[in-house]
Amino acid sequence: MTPLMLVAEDFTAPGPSIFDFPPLYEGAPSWLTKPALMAIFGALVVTALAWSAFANPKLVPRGMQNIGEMGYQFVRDQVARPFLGKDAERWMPLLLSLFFLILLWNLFGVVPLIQIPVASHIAFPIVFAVTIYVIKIYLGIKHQGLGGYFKNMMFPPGLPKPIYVLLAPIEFLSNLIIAPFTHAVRLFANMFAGHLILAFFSAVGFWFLFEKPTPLGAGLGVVGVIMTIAMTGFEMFIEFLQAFLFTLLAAMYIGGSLHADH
């Protein structure tokens, strides 16, 4: 066994158990955990920020209104209008709330003392994905009719008829089963994996610099600290990107149900 292996023999890498949280206090309901508390807290923060930005708008925006309008324009121009067209403004309350709530929930993963991305628990992305799924199906049937919705979904026009034998079941599975599943899992998996990587490099830095400081392990500890800093910056980018992609897909699904030709 090499000297470095001897230094590291007691080191235990963080695993999925870091996502397990007990109830907040003895006798609390099993669902009342830190992630649930942070989810509620995040919703209250987004509500407060939206209220301060838009409750009493001025002709010349200042302060929170200015920040709120920049966020509104970003979601409207980059998410809503490309997929919803003339219906973009109607769906902005949902899309704007979705984007900023998921973004804040994700950023909790790099906030000291909180350090848990809410979406790293699959239940939260599932609730959002199922909500969008129900809206998608409802709008599709409402605007296209029951038969028309499934026809437009499974039999896109302009293709040779024999192709539909293979294409129709694929489109059915893709739209009604795979799409909502991947919508939730994409967000969850990225937040889960990113937080696990951050926890690993943080643990390496702490262990070799503070818990078991040795000249041999110091270099590895420094690498752990550098990687923690670098991965934190990268993780913040991923947290923004995943909030953007989740909202973008929501707009795409809603737009596809409103406009069959898209």
Given for the second form:
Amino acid sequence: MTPLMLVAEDFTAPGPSIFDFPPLYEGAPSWLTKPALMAIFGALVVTALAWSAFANPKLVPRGMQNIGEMGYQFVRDQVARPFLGKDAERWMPLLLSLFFLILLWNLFGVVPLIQIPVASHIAFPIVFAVTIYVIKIYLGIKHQGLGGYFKNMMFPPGLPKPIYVLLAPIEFLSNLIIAPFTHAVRLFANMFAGHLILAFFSAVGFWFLFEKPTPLGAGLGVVGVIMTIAMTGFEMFIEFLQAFLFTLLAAMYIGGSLHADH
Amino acid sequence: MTLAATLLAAEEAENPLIPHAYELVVGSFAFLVVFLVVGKILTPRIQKTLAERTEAIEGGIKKAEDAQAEAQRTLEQYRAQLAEARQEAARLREEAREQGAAIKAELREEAQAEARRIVEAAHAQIEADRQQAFTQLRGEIGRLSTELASRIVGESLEDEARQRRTVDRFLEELEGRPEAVR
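For comparison with the form predicted alone, produce the structure of the form predicted together with its partner chain.
After this comes the whole thing, all chains and molecules, with the earlier chain placed first.
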């Protein structure tokens, strides 16, 4: 055993159990946990912020409206228009709600005291992914017909016949099973891992500088604090990126169902 | 040891890939609220405002373009009018010059004709005067010659000197009546 291991003997790294929350107080209903509360709180905050920005919009924007418009135009120009073209405006209500809510829920991961990205509980990404999945299949059948939808999906034209033996099942699997699964899991896993990393480094800093301060472990604790700060910045970027990516994929799935593959 | 602790914790923790049923309900509710308020109520408002803004900006640009075109048109009009006026002025000047020249030439012609007429009238007058004088003179000369001859004949031509005196006297008399000569 190296001296460092000796120093770290009693240290326990935070594991997946940090995502398990008991009911908020004694005798509270079992659903009323911190993530559930934060999910509702986040929805209310998004609603309130959006209300202050867009409730009474002016031709010449001021204050919150400027920020809101920045978000709106970001989603419209980077997400909706590239994938939906002229249908972009029609789908903006869904995409904007999705982006704002996921972004705020994700950012909760670095807000002091809250410090839990809501999407690190897979139920929340599943809600979004299932919503998009249902819309995707509904639109696909509506716009391309039941047979046409599956034909366009599994038998893209212009390939040699034997390829379809391989391609058709792969496309079916990828579009109807893997796509929604990865859609939800990508967001969940990023938030889950990010939160675990932050928890780990802050636990290292706290343990070696306060809980069990030793001359040998102090250096480790300082590294933990520095890494916590650095990873917090990185997490903010990841949280934004994942919100963007989730919305982007939603737009892509919707666009793919509206128009048969390009 | 750390790894063992983690594994131990993992065993105790719930499987993170299994969603809690109540969280599905809470998440759906939260998403629904946000979709209804942000998506259904607020997004159309900002879309309307953005469309109006685009329209306002495009309208403003259009208006400015129209105003500029109008100004350009007016300018062209003024320029055309100015050019026309200049041309008109030049034409009038030219016309006046031509008219002036014509008038001058006409006047000169008239003056020359008048001068010729006056000169001719003078000539005629002179000729008439001369004719009259000649006629008058002719009668006078005859009379005077007769008178002189009678005097010469009347006086005895005694000598040369006397004779000369007589002639001289006559001539002096003649000089005393100039109108008769002319």
